[in-house]
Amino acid sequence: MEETEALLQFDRVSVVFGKAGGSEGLQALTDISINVSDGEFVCLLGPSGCGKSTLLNLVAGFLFPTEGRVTLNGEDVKQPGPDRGMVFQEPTLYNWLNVFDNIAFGLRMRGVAKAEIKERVSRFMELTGLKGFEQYPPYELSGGMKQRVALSRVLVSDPKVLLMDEPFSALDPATRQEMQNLLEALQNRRKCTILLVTHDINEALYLADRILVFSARPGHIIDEIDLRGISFTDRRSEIIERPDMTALHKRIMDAVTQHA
């Protein structure tokens, strides 16, 4: 990939926690490059504690590289910023908000008229399943339902990356599928730039553009799946069935146990 290509860049990026008053510090992230395009969905999979989050936050502007820099669209990732949004493990929602309420909170605070606010909002609950909804308090959702509101708070605000950090791991096998499938139609529709930490290897075949697999700590980069080249329809039923997923499901299991 040629350089001007690239959306989100990682240049030799390190991170170190607790480095002060001499301390040698807890090392994160080693030595990280690369390169995310522009409408790209790249999966970050590893052991617990490799960094993903880490690297996730990075792009958020959450914390900020102890070496090396991040830029997105060439400038230097320096705060937070609507052209980011985050969706979590557990939705953080507002309980005393109702779920439109909920969903609009964000585009309230950047003082987006009332009435954009209401076809936005409306367009993306009905794009994730909610319509009908709009005037129950998160306490009364499911578990998949709360997601929903979550990532629906997140698009609606129309950011050019999405970070998701290991966002359907609490959800039931079934509801889990519901979900990927939702995200997979998602972007289908609207192509946005996504980076999910996930631990499960056949959530990254079925979703992922690129898999990018991850050492222990101190996280760095030790193989990269590029998965636009495969061409099948139906990646859920396939992966089970074609002997070229069952390798790569094999090959990136190896990694992880071998760095482990």
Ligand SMILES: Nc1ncnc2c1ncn2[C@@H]1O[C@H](COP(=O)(O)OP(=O)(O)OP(=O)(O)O)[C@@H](O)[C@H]1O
Contents of the next structure:
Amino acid sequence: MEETEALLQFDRVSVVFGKAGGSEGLQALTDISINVSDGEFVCLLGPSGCGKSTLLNLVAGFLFPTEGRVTLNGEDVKQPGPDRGMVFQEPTLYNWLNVFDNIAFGLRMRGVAKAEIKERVSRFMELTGLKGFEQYPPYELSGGMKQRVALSRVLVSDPKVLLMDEPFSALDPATRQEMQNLLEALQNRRKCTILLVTHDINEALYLADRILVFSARPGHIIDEIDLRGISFTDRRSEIIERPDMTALHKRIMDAVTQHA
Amino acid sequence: MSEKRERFIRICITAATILCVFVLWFLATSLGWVNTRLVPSPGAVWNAFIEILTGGYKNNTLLAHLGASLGRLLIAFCGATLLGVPLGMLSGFHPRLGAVFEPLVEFFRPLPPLAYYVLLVLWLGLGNESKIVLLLFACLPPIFVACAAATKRVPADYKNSARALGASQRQLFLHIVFFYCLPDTLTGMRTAFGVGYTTLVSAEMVAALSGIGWMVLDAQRNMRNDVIFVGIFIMGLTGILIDFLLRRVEKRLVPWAGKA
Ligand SMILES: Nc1ncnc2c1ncn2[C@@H]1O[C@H](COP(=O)(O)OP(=O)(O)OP(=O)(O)O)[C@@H](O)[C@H]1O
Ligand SMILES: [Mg+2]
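Can you swap the form predicted on its own for the form predicted in complex with this ligand?
Zooming out: every chain and molecule, the one shown earlier first.
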């Protein structure tokens, strides 16, 4: 039944790095099967080095499975593309371009018409609270602003899937919360399918429809928590107090520490 | 405020050091600590400078000598940049191309220019060409090496971010890699200018009749130690001046250098 719904599918995926000739290689992911449906927000939690970034790289098309298949809309992922946007932990902004040109980069590379670029970039700068910063060089922005640019740069291409690799972990708590609110607002406005890697259990509980917990390397899924029953708007304030949330927090914590 | 003060103090220390060297030099020559036929006094050097400045040295004015040298160096430097930047960056970007050029440059780099200068003269004649090519060979390796190394150091996330936004390999190279490497490239160019500068005297050893390096060599043959001193001072000071100008250019072109 879920087979037909899934937008993004991992089918018994394993990744081994540096397997040359007879050598063992490094097993990063083992036997991963996931179905992600359209518009779903999935958070990935797990100990450092368990292969979370590797998993995102598979979806982005930077990397390919050693075994198994990764399919998007039923088709194998063969190369990177603007239908899958990636936001990295470091904002990786292009310092030689101003903020506007950073956000316009993908559209320019793909030869979108000038007028349309201007319209779309302006719209996203407004949405992400960057209005007025068009001419700024990225290196003069604060960490939070940089991630806003990185997010806009990806969203302006209207991706089906948004991949985020610990995008807020380098930010201070207040800015992080601001960015989480922004992400939530954007998500409410126009659903895209999101895979977000985080080390912050509360962040995952607050944002996710579903949380996948990974074991230490070689990474495989050890726990899966479905949060779709819980409404978005009132969750953050309750997270700390609600008994079921505290229980979930503990369950994830235990899973991560036990398998670390 | 205190940073400004610290800077001022350091400038004072530098000025005092220079003054000390001159005073020592003056005392050594005027009190007879050294033979003034071997070490000319500051006054004698100054007189030689005025003499060359007003009367020129062997049929050429001082500016003509300096111009001849800098002209050769500038042509060689531009040639080395036009060759070294694309070759270095492409070699770093495409490892197979690097396999062609890197060993060649590595072979050339440690060779003292004088080792092959005679061959260049035999092949290219006694004119300016052999001198320019010699300087070009001196300038090329630092630029090539800096570019190739910088290209290899571009973080995978940067390249991946651009690829995910839809940039082709060509666009990735021209719009991301090139600019990302620009700060290191300019540093490499500055190094190359320095190396070229130190090679000037060698380049003007054979069959030259002008040039500041030739002037020093000719003064050696005529035991004009005062002229040697003048030449050395001029080379040292113009070297510092050019390096200062190149730094200014660097600041203008890559204001983001060293910033995240
Ligand atoms: N290109 C590569 N070549 C070889 N090994 C790699 C490569 N990329 C990742 N690895 C290894 O694979 C394992 C998983 O890496 P990955 O970056 O996916 O972990 P992660 O879960 O994202 O960790 P973190 O939470 O620290 O970011 C690590 O042991 C890492 O060293
Ligand atoms: Mg990671």
